[in-house]
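Single chain ahead, written as structure tokens, the form predicted on its own.
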Amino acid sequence: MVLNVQLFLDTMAYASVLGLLSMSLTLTYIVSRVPNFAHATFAAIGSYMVLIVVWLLGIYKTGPSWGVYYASLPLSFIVVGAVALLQYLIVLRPLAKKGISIDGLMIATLGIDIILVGLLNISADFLEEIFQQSPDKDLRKLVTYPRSGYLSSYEPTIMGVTASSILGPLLLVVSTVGFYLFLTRTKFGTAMRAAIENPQLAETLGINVNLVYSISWFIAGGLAGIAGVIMVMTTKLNPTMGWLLIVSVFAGSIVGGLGSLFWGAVGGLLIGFLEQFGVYYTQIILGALTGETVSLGNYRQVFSLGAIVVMLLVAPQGLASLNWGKILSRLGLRR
């Protein structure tokens, strides 16, 4: 029972790394239709800046300590949706204006992930010497993080519950609702809308489209900051932490529908949950049937392409294009 439960707490903080990342993702795309595919690697970044905090602020001294979310999160969302606005400005907006088609972004997408992972690997080698030349003791302990460190052995407890099991949830619900409020609320939200639905008819009406796309892009990478922050709580650091979730990233936003932030983020939930149990009880099958330990950690994977073929056989258009209505009535669930 105990594992169970640990199961589903590490699953919580997993599944909302994923619905972070599905959305964000969904989000790009309705702004660019363009699938990119540096999206993961944006995590990655925000990962490392869990790496720099730790090391900056001396946490790395201290044990747990909750400066690591209070510095990490702000300072993830900034840097990240930089670095992703500046993806947007500098290569995929003069392509557009080239008449480059959606492959062919698709691919200067591919191109900037090789770049970002790149980067990564020098900054990982950079920290590692810094580390090393250290006269602290206690630094010097941190030389193999920036490739194979966990970086949960900083993280606060609450109540005996590791803090990314609560904040990863939160964040996820926090941000779904306060985009919701922000496309409905605001002028802002309402011009992004129009901007997203009809560019041209927008800016006629004097709504600065490019404007828009640019905050658009900001946002996604913003929140793929946060995820990276989650993230790095529950897996190794390395600079190709990214490439390993790219698969499950768009599964969860292809099962969403592509079409919608809501549908986007239960995707990624779904997905999240999916792949945690599915490889927890066919590792018990699998034991049970051979007689001895399987591990299929690194084949989680086989789920979310599963989920991704299936979904297209059942419903093209994803969760949001059903008639959830008749689905609750005809379970009962609704009169």
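Bear in mind the structure is a predicted one, so any value in this text is a computation, not a measurement. Residue numbers count along the first chain shown, from 1. In this text, rigid core is short for the largest set of C-alphas that superpose within 1.5 Å between two forms. First, how it differs from the form predicted in complex with its partner chain.
Ala288: CA moves 2 Å or more between these two forms after rigid-core fitting.
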Contents of the next structure:
Amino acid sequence: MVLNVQLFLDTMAYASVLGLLSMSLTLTYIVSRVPNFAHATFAAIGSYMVLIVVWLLGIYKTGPSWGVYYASLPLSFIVVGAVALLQYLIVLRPLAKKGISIDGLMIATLGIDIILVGLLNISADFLEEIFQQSPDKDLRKLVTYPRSGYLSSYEPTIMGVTASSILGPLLLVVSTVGFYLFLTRTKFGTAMRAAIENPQLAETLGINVNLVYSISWFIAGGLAGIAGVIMVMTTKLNPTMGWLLIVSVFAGSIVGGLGSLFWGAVGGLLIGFLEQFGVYYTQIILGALTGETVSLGNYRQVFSLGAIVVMLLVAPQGLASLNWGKILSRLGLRR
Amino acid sequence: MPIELDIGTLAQSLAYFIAAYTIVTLSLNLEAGFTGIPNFGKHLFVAAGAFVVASIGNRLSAYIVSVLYKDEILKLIQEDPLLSKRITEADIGSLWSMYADPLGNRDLDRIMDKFFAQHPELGILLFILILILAVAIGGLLGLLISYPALRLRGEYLAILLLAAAEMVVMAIGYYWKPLVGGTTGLFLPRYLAVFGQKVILGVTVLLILAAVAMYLYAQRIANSPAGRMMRAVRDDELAAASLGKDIAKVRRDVIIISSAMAALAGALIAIHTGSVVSTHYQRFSWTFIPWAMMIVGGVANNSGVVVGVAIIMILQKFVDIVKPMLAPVVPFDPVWLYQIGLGLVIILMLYMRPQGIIPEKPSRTVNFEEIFEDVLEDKVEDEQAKKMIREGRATP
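Next up, can you give the form predicted in complex with its partner chain of this protein, since the form predicted on its own came first?
Next comes the full complex, this chain leading.
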């Protein structure tokens, strides 16, 4: 089969997760000029919020419900936003003020990643303990969830389509458009662009640059948290789920050029589709060649790595730097 | 709760870890400390050494044995009650692929160990050959990585290296069985049967010797003109280029050398452990911890690196000892506290003392006064003139 509807729907959820993550990673990079290696683990924290919601709201008893999203989307936005804000205020800003080199800042974010994964592991141990000791029989069934749970069984469906396949792209579009309107139509958004463009000049004009940067980190973390909520519907819950995902997230940001939020979102989306469909068609081709069923789902990051290498060597400033008008007219699509 | 402490075993395992991490962290220091190449994918190069030992080494040794000692290995197989039914004479030709397959590896490992116990000299020969192979392939991998690395700066290079390492170790190494047996890993033959029962001690001693050699080598590089050139490239590329230094060549050579060093460590670690599974070569163990050691001990200072390695490894052993005591008190695995603590240490260290415990020192060169005196003795005959030049009253 050349086109696969279910694959397309799954890809929509996965690709919009990457779009959200690449966009928010780009935001933190624009603000702090350091690639945040803990970004995919932010999403993992958001994913754990879903498990906590399933547990605390009793959704494990009632089965699929919209309550999963109503509760976990705002919760993970706030929690992960706070984590990101703390990372900026406690670690990155003081270190940058001390004049630590970019290498030092990068290894600091790697350190934060280790700390966050350690905290997630501790939480997972706690949750396992609570679920195991519980007198509730349904809750005891959740005991394996903190380390290898498929939470997609608790999400509702819309006309037979899992909600994440529709909600993911919707959230991506809403946040991209929202960002655009926020940055261009509001006073604070204009101040934000000014503070990012030229901090010194913005400061002399009375813009509180620190506040702007802090809010940017909070929003970036919040978006990563939301991405985590969608992400957990497409994969298995695990404290280290961010460690391989970070490859795809960086691929998306680099394809977007690490300089524009819109192109970050586009880059993430493209990487999601490239990985999923790249794996799918490679499987078909290899299967036809060898006559055996080939399963390559575990190697999908190969496509991301390839995209990083090609992009950095061909257009290091990303898609954003390309002259699209010229490309379109060359292709005969625009006069 | 009483803790049983076997000092001998403890000291031996501490020595092993310190030696292995010394090699890896010294290689990281050559790149990141001296030359300013932020290698965030160190675990790729350590894993490369181990993967060469498991995938190429296993196939090679089984092939050589099955060709040169066909009768002996057949006899050993037939003596084994389990294997004699499954492996016949016709299968001997495919022994090499069987030994690199997780299913056949377990059973054949017994036979291979027995065989090398009878032929220790072949084991030593293969050990040396495989070690050279691992170092060579590590260097080649460095050469391969250096192509994009020369074109990229700072954070982009860090992202690329980290992504490549995660890909190879966590995806391909873990899922692709023909490489190192996938999730279950592969056992290695006991190449160094010459040490008898004390194989682990023997490999530890070899690792210590390798670490000492690498320390002397790194010290020599750091104090040579090449070392000064590396620092020049790190501190100001433009200035170094304007003085006619080939920046691309310096960076490429450093990447190749330190990749080969890391691969050497990886190969020795694999032979020490006696098996290879990709999960042993994760980012935390072989990229994050070496960075932590370098930052704690001293960036661009080889002695500092050794101090950092010792501090962090003693800390880790301490946690290992305290863990059983802590386990009943806290409702989670105390190992996470070690990870969190290490993350905090690195951030605090960057905040309070970013240059490390032993900071970088100016590279050792011959004293200018000595050179001056030598030249003076050589060129100027008259004692009076010498005195005047020394006092600055006359120009040479």
